[in-house]
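Read the single chain below, which is given as structure tokens and is the form predicted on its own.
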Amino acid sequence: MEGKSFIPYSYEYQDVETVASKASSFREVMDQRRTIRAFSDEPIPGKIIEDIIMTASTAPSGAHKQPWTFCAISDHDLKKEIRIAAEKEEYINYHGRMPEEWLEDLKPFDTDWNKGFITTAPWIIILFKKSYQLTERGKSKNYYVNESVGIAAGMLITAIHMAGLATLTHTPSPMNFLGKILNRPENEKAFLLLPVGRPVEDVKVPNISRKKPDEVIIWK
């Protein structure tokens, strides 16, 4: 270790009871997390996203080079931007972009070109990847950004759920307009749009399961 900076790593052994009781509460609290499109305007404090995103990213990224940029957007004139453009695309998508398989993958969850969310939810997190880094120098090399992004988006799915709030993964594809929108570097590529709040009081989810272990399980 010796030119190298280490420092303790602060880890509470508890026993494999403890870790199993822990593993199943979580297991069963991230079970009733569902993907919501009807969200309540009530609004969130800022510093609520703010743990919510500084969670996320505590994830790991290739030689801690952390490639992400979380935009939080509660402004209601920037949102409403973003909406016009998304569903200018998206209308595109259902109209002749996105082959006939996929739409007919997507009538269970009766969705649209129509992205309400955008405007209604009180937040909206955009998550850009840094395809490599600007420096005074110039460029730096990053690496496996789609995997380090990846985990973050994961991580902050998960935050957002047990915050106590919900939220929906939004791809709109293309996804350029994004960075023309919030004036992002050349560096930095949306990534994933979320919108952030609580949902409606009646608001209901497909009728849809998750598979079972057995088929997404490998053991050998």
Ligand code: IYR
The other form holds:
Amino acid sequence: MEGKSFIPYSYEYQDVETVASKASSFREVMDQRRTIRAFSDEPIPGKIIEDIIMTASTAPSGAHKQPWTFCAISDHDLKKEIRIAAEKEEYINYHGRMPEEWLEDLKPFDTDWNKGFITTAPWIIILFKKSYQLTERGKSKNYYVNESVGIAAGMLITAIHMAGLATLTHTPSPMNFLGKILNRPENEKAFLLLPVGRPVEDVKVPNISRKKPDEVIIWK
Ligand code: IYR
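Now that we've seen the form predicted on its own, could you pull up the form predicted together with ligand IYR?
And the full complex, kicking off with our chain again.
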């Protein structure tokens, strides 16, 4: 049995004015983040991707199982193989598998089955969730896997934005082709695909607005 082991946590107490100013400026920075669909092919060093991923991997998780694997891909042939497989599924999605209401809801975003960003962006990160762990002694449980991996994905997107890069959360559906192409073990299921890089110079984003505080917060 593993014993309990606690160490001091170095919490830096900051006065409430400092906390208020940090909260407000971080809000502003994060409000600048947008999903980008047109990427430049400018190469980005792998160390940056490692730092971004390891930031995401600091996410809290059920029983600290860290039930995720990040697959970082810059190899062009592999990206191409993934793009072809993703477009195959997306073509079917946009031509009948997605109901009319869904297609209508997507109109403002001008998306379609073409996923050129998979080969253009210098990196794609595929986030896999580990439904359970595979150990030498067999299977062991993970807990709150979707919640844990969802939190890690949010932190990944935040890290990408704070580093000065852009991304897009792509959810090709069904996604099982990713595990096959990337040869992942049976306990890993693809969760999200994120191209990472710089936007093209003249990038445009949909003219949409975020909900206001009174639409998302209930104070009691
Ligand atoms: N997965 C498809 C469709 C799609 C669905 C939603 I909900 C979006 O917000 C955007 C796209 C695609 O990636 O095109």
